[in-house]
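In the form predicted alone, a lone chain appears below as structure tokens.
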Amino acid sequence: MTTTAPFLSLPVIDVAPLVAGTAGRDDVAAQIGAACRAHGFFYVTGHGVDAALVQRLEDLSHQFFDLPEETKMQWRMALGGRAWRGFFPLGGELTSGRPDWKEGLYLGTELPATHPLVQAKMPVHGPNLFPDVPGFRETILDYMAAVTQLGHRLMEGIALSLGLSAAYFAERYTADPLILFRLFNYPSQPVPEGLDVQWGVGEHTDYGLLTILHQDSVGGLAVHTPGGWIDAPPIAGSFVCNIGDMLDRMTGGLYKSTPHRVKRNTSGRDRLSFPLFFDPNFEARVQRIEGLAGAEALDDSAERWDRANVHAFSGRYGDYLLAKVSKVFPQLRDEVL
């Protein structure tokens, strides 16, 4: 059972001044900083992403996930090769070694087969496998573009909250960010007999810098704050944002990557969730932010869900990512990498 602290809730921040670059930007940044110090999660409103675009993506995603599984398997991840794109069925993704009770479509920045990075066979770069649902491709690309732009603005706010120049992360890590995008569907149905699935997604932290999540009206997200597990229910017109392991490392633990999980969906209708991961460039060398007050970089591996010490990592972000993702899709790792 979830031990929920009902008196706690995540902050809701109107980021319109940050998005527009107008007066009030510094106040928004201070609110983001307070949220990152407290528990690493916050909602954003005033983000400028078209509500009609979000609704269109929901509608088309339902159309796709309602297709028979054998039809959806025409776009299975094994066909995406090193780009790690495509569909996976229920139980096809692992968290902490256990299958998640969800199906999904893996997407990312659209790169043609002729792109130099694709020609160089760089993992997690390449063309997407777009299902044959009318309007789906264009809607996915428009949504990714809009939320990626929001990611740039939010990282400016995070930089300002740390007393850095607004361009700090863009200059070092995210001028060309690694964008990974997921469409997840959590069916509402009993767990098959003999399958050990306690959660829609088990406890985990995210790997990179910033996750920007749209969740539909069903909900189910739970966050492990210092005060205990709390729910992060849907708020219409908002995104839920959380920081990842690499921002934890960069800030020496001042901004913590917070564990979270998703409850098994028993609502009676399918649940949609769209996380976009705004991460450092694959080749970026993730470093501590020099001179950052209050950053102790303590080894907290004994308390972490995966027993990992993010502060001990050194090297390319892409190597860190591949090591993590390979645990999520071990069969694909063996086949592709």
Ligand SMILES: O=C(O)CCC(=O)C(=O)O
Second form
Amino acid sequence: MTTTAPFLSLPVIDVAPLVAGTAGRDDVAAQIGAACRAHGFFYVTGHGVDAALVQRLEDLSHQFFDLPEETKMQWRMALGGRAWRGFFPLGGELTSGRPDWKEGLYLGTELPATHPLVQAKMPVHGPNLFPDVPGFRETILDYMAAVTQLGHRLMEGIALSLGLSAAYFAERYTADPLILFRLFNYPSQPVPEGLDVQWGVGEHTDYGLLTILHQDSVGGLAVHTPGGWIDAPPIAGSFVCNIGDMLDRMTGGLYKSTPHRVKRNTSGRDRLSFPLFFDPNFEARVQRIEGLAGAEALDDSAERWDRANVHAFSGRYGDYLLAKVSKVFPQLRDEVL
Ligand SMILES: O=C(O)CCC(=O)C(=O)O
Ligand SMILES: [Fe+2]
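Moving on from the form predicted alone, kindly provide the form predicted together with the ligand as a structure.
Below: every chain and molecule of the assembly, starting with the one above.
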């Protein structure tokens, strides 16, 4: 049984000095550090991402998800091949072994088919499958670029909060980060009789370093803090940030990847959310940060949603990612990997 702790709420951090690199940056880093040590979730405002761009992404995403399913299936994931891009229909993704009540479009850094990494058939690298909605492609690319820049700044703040040089992560992992980006729609639609669906997205942690999420005004995201489940309601103009397994691994559990889930949407209108996963380069070998005071590489697998011990992982980030992804899309695993 889980408890709820309605008296707790997640911190909202104005990151403008961190984004601008001005005085006050260390204070922002300290606030991020406190949130990461407490529960690994925080909101950011003052991030500098253009509100009109975010609104355009929302509007165009509604246009896309409003299309009939057979139209959207023109851009289905099976056509994205190893790049792992495209549309998946309602119930098409499993979290914790159960179908989620959402549909989505998988995207990532745009690489042409002629790019050496794509030619070398590296998984999750390649061209996107952009739906034929006017302006969608440009908006998605602009949004990914803007939020990726924010990711670099936030990782600088996280590095400072650990007493490391601001460039610590960029020098080792994120000079060329792996960026995966998803558009999700959680329709307000009853689950057909007999289908084993409980959540919009079941409980999970994210895999990489840092997730930067825009959600629309509907709500439904909840976070499993040490004090119980608390809501992460929409705050206009903000992004929700949370730590992934690799930062947990690097910090020896000092900064934990916090489990979260999304309630089934019963609001009467669609809920849109836009997670951008700012992750280590596919080839980067993930190492524990040396000499980090207070970090203990505890095996917390018994309490984790997936019973995995992230501290036992060593190897390329890409291998960690692929092992996870093939659990959530079992039907695609054999086809493309
Ligand atoms: O839709 C949301 O609010 C969260 C989605 C999420 O947790 C994820 O994609 O990892
Ligand atoms: Fe997540």
